[in-house]
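As structure tokens, one chain now follows by itself in the form predicted alone.
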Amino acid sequence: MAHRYDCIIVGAGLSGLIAARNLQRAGKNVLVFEAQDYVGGRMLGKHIAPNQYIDLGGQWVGPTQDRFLALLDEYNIPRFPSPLQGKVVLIYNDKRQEFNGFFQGFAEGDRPNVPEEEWQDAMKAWKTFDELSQSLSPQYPEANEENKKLDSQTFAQWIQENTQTDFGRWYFAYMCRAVGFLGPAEPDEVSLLHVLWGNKSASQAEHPEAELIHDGAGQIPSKIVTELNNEIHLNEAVVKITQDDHGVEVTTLKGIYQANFVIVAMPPYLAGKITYHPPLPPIKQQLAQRFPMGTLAKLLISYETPFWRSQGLAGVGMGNTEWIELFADSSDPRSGKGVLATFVMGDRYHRWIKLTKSEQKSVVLSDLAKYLGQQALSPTTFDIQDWPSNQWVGGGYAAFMPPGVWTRFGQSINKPFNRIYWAGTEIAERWAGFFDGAIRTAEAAAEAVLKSAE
């Protein structure tokens, strides 16, 4: 307690690191606490071969993600186009096909060879969905009557009412799980208003997965840390934050620290586990209880070469196979290795996590072989990042809102509590669930602290 800081940051993910960096650049004295033994949170990488890193967390960037692109440029981190040369594989109801197109909600290129009636059912429903989404305000959803009506429904109810075919229903369920809309979640878990707003604020039409990063996104946290004068405490979880008119006292299991302000840069449900004195406003506490993380494990599978390219395939596949619904080529051209990123999501995850480690690997490779052939069964590395099992993260990609949450509790999503400010991709108004959203909230929180300190 001998030293008093201008600001303490709770959480050393991308948001926490950017907030700390910006405050220090403004001449402020900061201290960062991180419960885990590494910095970066869901911005986590691993080196698996010369010139080949894998991202166990987020990895892509798109052309309108201005704040993330600016960060990459600032640190001179080069990018390359996501590999998409060749045909995409679709497996639907055990029928495999290759086509020169892609769909994540809106469709690009050729359509797959599904019956015309089923494809048009999905396309018509998507047009309805997208038009409804674009009618929303770009700001956080307000608790007006129209939004309350949308918020009272699950996405599953909307799908049932707006599609007539099995393929149409799967198309939107796949979007809810694979793309996530800040989840991922099963359609019956998530509010219709939430997925509409997710599509509005972080649209796939803006190609957020257009590029990958040489040496991976996981390299970025260490670059930021070099600016922070070693004022980061790892393996030190914050358990209590006390504030009054004069300042803030932050308690960890190792000590008590004083500051003028605090930025809590954590997913809302984790932030809600901290004890606050005085207590958080009831609406903020209630929001934290109702804002769960998505259910997803990410798998990175590498091969000596991207063998699928010799078959004329893009290394991208989607379908309603038993375990994986989406995978994408994540190979860095500098390495010559082949790397696939894939995911086990939603209800599939709940079944998969009950298997032994060897069974988990076997069933995923078996699914991949259906898409890419027998060579998929013999990887050189197989890495699993089980985000729901990480108590300091709780899931991935990000958090989602069940029915009723936005219009009852959403007004508190980023509202400061006296000397406490909030950051994190979950609370971003633009690009929520992405690195860009994490940076935007960090910049806003740091700016608010500086303004309050004047």
Given for the second form:
Protein chains: 2
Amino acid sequence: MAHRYDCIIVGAGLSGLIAARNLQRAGKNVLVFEAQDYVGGRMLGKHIAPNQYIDLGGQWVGPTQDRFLALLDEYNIPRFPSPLQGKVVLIYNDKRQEFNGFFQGFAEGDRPNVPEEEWQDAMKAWKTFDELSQSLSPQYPEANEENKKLDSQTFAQWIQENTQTDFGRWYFAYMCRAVGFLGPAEPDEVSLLHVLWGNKSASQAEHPEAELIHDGAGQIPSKIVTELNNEIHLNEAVVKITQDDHGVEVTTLKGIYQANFVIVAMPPYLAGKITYHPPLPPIKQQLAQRFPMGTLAKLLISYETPFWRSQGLAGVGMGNTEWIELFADSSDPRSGKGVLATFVMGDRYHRWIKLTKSEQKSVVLSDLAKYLGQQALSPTTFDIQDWPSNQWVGGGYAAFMPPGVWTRFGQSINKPFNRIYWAGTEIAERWAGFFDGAIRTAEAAAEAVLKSAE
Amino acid sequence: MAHRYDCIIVGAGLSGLIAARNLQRAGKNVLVFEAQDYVGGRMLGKHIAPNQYIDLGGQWVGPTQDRFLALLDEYNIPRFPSPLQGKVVLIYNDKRQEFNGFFQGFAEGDRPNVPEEEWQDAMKAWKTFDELSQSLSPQYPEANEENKKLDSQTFAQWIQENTQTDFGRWYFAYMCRAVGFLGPAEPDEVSLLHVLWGNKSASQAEHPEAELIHDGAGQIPSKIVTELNNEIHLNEAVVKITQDDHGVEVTTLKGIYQANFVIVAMPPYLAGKITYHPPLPPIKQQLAQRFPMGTLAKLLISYETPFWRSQGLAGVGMGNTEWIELFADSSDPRSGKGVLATFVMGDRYHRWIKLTKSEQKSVVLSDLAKYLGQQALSPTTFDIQDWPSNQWVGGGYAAFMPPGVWTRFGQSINKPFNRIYWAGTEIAERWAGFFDGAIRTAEAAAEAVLKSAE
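Form predicted together with a further copy of the same chain, following the form predicted alone:
Complete assembly follows, chain above in first position.
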């Protein structure tokens, strides 16, 4: 008779690994399937030198991300404050300026030198946006009348109605593309309700990018794996999940496996790639068709030194330049090297992906040079992580809902289907799109399995 | 050495069957995989009595659907005019009326008795809508500036801005849910550009529901299969497609098959369920996440006789009642029985799917009785085809694009990927969402394979 696992976990990203680990700690026998040839999913690091590490996926952590902080503490992984010595650079409509402030959503520090009227337009709209956002419940948005109204609009519509200046409009469009809780999305792709709720449940005001991790977040998956003495099958995608009153059967191209429960720890779109017997409820099936991953590539660019600091610059920039709207200093002081993390997002990605690899590099460096000067043109390494090209992730940072989806299909987001439970940062109620959200959903799914197994 | 097919076809819906047949007629050796236990997909019939047939999927054909008409002629399948003897019933805000007209998009015949101001509001907006629609190119929408503007809005936005009355708003919302070229969708889910283009490339003004098919459209798949002397594998979903310069390898849970080319003849969302090596280009991958199937169940309700005719009614109704917005007489004169085809769409579907099976039936009949009288409460058969519950179809009628998708991801809709070609009504340039569109894409894909094989 075939071995029967207590729980099979589909997907060895952070949430899958945490779910497996927690179940194992509770004495359960687990098996993890991963379609790719590595564990960690979007928690992915790379050594670019013996003592230098870059994160091709997520990298930051903030003070209210309790569950991620607890994980770091548990594995004794030290953190350091995200470097922010010096001035931030803003390039708006080709005008470059340095200032002691920052904005990504709400604004901090000094205001940049944009015409008073345009800045006030953005600030006033931000206040309106934030108040509306804070009025929402922190739980998954319910399908009440107020939410339905918000969900029936795109963020672009709200921007159009609430800003009067080009800068005001760009301020929110930039936020929509750059803020982590979104896909990211262009404002006309995403539901206003999604953006408002994201700003509440995964708020920039809580500084989720306050700290970085020595040697990178990408070191974490292998630490969890070390603890997991159970099986992890790499390169083995789950194709079919069959369940009845007695248990679950999981089918891959390599075999058929039995378990009492399954946790599917993947973005909803990917969970929808699996065939289910009996089929998922229709609302859950259709949610998987309506919760797309963002359009974003992450770029890690390293230099001999963080050369910008000698110029009094923070290595942080934002602006409406042709390719790069945001970049941040990600240099680990232990290495002494300079590392910039940046993104090519939304419509910029669409234009960029048509370029040759060599053009992709040169246009990004040329944009960076506008912010940081000619030294930016000579990196020691240049790494591209093109998440939309990875069919086992499908995009980055995470997933967003187009208009009308939350209030019609959102109810099914994390509802167990008999013996199948769901995890993954996309379905988190708090810190969706962040590592912290991935952990929360994994802990909840593991707990639910334990409870069902009693 | 394994047998090598000239072409493997994934999906035995109408487009897959036509592609297979055309390739076979050209002397090619083909193999068809179908995940379900029947061929035809949404071309699906059922005998409810020895001489009575209902179509659980598509059923109509119109005078400019050349390719579908040619198919019917080829197999000597006779048609008859869609029954429309008598008056149409409209129930608007609980007021019932009979009139000699119809509207689904543009209006025909007499106008219904709604306040002049409200009717003119709808008619004026329709003129604006149709003119804008006709100004588009009939080809797949390009990503030009004008289209980007249209694509950045939802249809709900356009309705809000172009109608002033409740009736005017309902007129367009009803059209959005009821017209075949859409998912269907609620107006806030769908791109304005998608709706406009659909109205041009698959126009109600061409009367695509002018005729019905004796013994149903559902008889067609088996006729094609009879001609196909090659293999069709039912219950065998394709899991993986690997290709290189020399050929293609198709993997299912039952085996691995070799071919020179593959045609994937499925809705884009389902095509995205397959794993590809090398992976699909990122824009194509992300399109599969952004092109959802509509939320719709089809209901076929039969009666001893078309009883409505003796009351001078056409068996066609529309209105904003609680469950049913549109139904049509689908009685085949050969059977002498009465058959109504109706749909539960969009938000109505969401409410309806939560009911028990018996409630689902009773609320629909009770709605129908409001249109046609008490006799409607006593059908002889009542069939529900819940397309969103079918994981190998995913919804009905077809797929729609949310805002921002056409102009960002639409370019990849039918672009071959080396040895892989695409078919299916969702990706048709003409008559998308109809059988005719399915045939057109199949013919084009088969032709492209033949050309590549030269």
